[in-house]
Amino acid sequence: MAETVFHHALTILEDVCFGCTHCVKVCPTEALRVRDGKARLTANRCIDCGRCMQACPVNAIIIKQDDFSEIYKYKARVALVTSILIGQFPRHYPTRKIYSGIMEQGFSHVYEAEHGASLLIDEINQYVARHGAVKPVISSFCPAIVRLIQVRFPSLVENIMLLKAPLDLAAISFKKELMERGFAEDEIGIFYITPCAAKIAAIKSPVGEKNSPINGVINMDTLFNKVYSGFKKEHSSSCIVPEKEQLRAEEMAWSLTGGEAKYINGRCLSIDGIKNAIEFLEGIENGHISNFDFIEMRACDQSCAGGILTTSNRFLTVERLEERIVKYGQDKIEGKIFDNKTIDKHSSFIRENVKIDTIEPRSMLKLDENTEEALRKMERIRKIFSYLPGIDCGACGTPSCRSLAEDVVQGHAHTSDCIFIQTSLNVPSDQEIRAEKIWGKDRFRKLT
């Protein structure tokens, strides 16, 4: 299935934005670029990994979320959170105080995400076992990932794993217990508590399939701002007993680094952070990395725990939830919080509905649809970029001087708008004698 469009959650203010290029640099696409004193994003590279808002030094980026208020359409208001919202609360907040607090906001019910993690193990499993002949298999968990590998790594798309996320696999089961239920499919909206603004991106405009089961999405800092300051005010005592299912241990430690490979059988292996992602699918696109049969992929340091929307220090994070599994860990062998799971009890349904549509490239390497034109181009760029000076100092609005021949050659810039060509134009000036005792005389014979 070919997507029309990507959905992007960050947003540029253009009033709060100065243009100081501290996001460009950051960018593990090269999607944004300054423009006439202010960032701009080139919408078909940008994977919403969010490395941008954290480089902004005046939060000029930010991540738009629905409104609150749109809960309150539906009769039944199922938050559905991960298990790294749970681990934002300090250690002395249960679970179910957390999930009475996150009632009192609105919402009608709770449920964690996770839940589907269990049934996928074994999906997951089967997938890899008969994939032999693409290998690796890379987990289709973190959604920055799967655009990552459509826009700067095209050749491996065929790598990504075609199995739905937990998330969409417990928005499916409780969905359809709340319709056995007795509620009518349009007065159930699910509210997705995101940690990172890739997940809304994906919720948006889903990759592999048409529509989410997901009606909305809430980022976590808010929802997290809204319940903790409640527990904070001395008068306030929750009186909302919710319904709880427990997680299993596997389920819970999903969202984390390493949750998810442990439990699939083969070679594997567990990378988080953006770069360290970037540096390993580098290798398997080259030859240099083989030998494995599934990776999971994380784009947030720490995955989950790191992402953009989270309150608490991402390590304080993993150790509440590895206490959290330590605690509950044990009554999967008393067995008996873990009888009638709502996930369990439609799990033939969800195995008919696991699977995602073909992932389709979007590489942002394109030059042109025409071959000869494309290769006409990629001559130019070269040429452009051996008069170029090599700095990659980010002062013309872009990234690098590679980014600046292409948008030179895509006629998006101009090579004037290199300082360094600026300064070789015109008669020695204060300014030319500085930089060249920073960047040296030899950078400005390059250009004479």
Second form
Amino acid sequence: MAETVFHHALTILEDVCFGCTHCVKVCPTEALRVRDGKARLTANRCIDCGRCMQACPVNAIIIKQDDFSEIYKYKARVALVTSILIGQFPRHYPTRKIYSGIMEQGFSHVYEAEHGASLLIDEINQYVARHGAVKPVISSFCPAIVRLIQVRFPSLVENIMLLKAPLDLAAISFKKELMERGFAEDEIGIFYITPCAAKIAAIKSPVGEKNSPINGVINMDTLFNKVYSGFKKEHSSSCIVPEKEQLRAEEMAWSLTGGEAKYINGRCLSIDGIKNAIEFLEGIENGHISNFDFIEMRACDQSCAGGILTTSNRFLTVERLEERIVKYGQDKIEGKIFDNKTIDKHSSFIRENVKIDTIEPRSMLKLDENTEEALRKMERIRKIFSYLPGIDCGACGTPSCRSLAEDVVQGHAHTSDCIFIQTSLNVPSDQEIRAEKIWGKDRFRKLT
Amino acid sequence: MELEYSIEGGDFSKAGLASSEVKKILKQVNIKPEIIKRIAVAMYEAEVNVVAHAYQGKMLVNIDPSKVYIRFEDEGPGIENIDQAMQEGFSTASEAVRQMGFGAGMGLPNMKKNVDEFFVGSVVGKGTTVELTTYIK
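Structure of the form predicted in complex with the partner chain, given the form predicted on its own:
Below: every chain and molecule of the assembly, starting with the one above.
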């Protein structure tokens, strides 16, 4: 049986990577190893959380994106942006100016990805009420969390809410709208401006959906840099006034921590940060954390405001978006808001398409399909582990002594990859070969 | 495969560490997620019970291809009336323990509910033994 390889957006630039172990150490799913002097990623373990990219001291880890010129393949070029993008700009740039700036880069439409959120509140509340037996319902909003649960907490896969994220609802409704305005389906290109790697992977290899309604992905920092340098050069005085509809207050805050949980009935909590998420999921799995109805969970600190493709400081982003919400409230009182939303026009269509199919667990922890064989391997791992120093130095190219023991038993490494074992073995020729295999020849030339 | 962990009474910050270790191993030996979930709940309850009530204890685990057997042995006050302790909601936990979110009196019944075979034996003033067996085939 051929193994399905899951798309991951994070890519290691071989010529930039110098094979330190920063990324290896921070990966929450132990997906990275150093081999031949370079970091190597195991695709099926990677959940695209981006912690490695943050940890890399030389920027050798990047996020693959579609070529910007791809947008010109389409007649209707939609920039599907999250409100987080608005939050990247200093406070004195009004939303309208940012929209204009995006269109000057070649897009024909700007549509905010959170437009589906107010519709979703109702759907989530109904879903949570229907799923009384499997509590808590864990939000499917953050794709890195969905993948984390699949690979590390397979028994909690049934807790994942099988509803689409606002982004997907916004994409399908806006596509429908444009088709009603006369565009053919293949003339419409919807490009998601992403603040994170996980969403790219989710679009290129969707979980619980057959196809994604999104045609391409552009990294948020790329677009931000283009638009912001335009502002700095001030050649953007042409002031196109784009068609614009307002997000509602609850939609503006959806991608921030607390954005979902605030609107869901029952006992709810918001968790952000990958370490916090792992700790909390452990608690749910043990039954120690129970009696919750709904858990909002996001992999980044401060949720999407802390996405790895953001440019602004996450706390400043939150501040700007909170100000945007206050302003919305004032405008509403003054009667300045016209609440005629495209998505409301298509609400029955959205409600029919709001569900996602079942999500399958795909545990990366199992040592073998066969429990008997896995038990034998486990015994060997424990034995090898007992000889290792237990200091998790990373000099063998794996994140910990335990992972080296696992790699040895799985045939991916050798016990003598451990520098402590090497010194006790006293076989110089073998030592050199093993060490070079991990760190590459050049590393040793440095020493002589 | 046999595993042994020691559990310190009264230290709630470490309550659950042994269970987490065992849970990881159960995942590694590819036991079905739904079975792991039941074992995890039962052994976590048992581990917290030792921390909450005993002075010290140990957790012994035996995994073979047909079953997972876990035994908790502690040195502590023991259980005076096991039948009463098996009733949902009955608890002797102190107010301090309850305020930490433990001691709701669901421990023993919840353990029994989640495993295939359950045994609890106790000598007042000496300690308690709990055995949890789950068939995995």
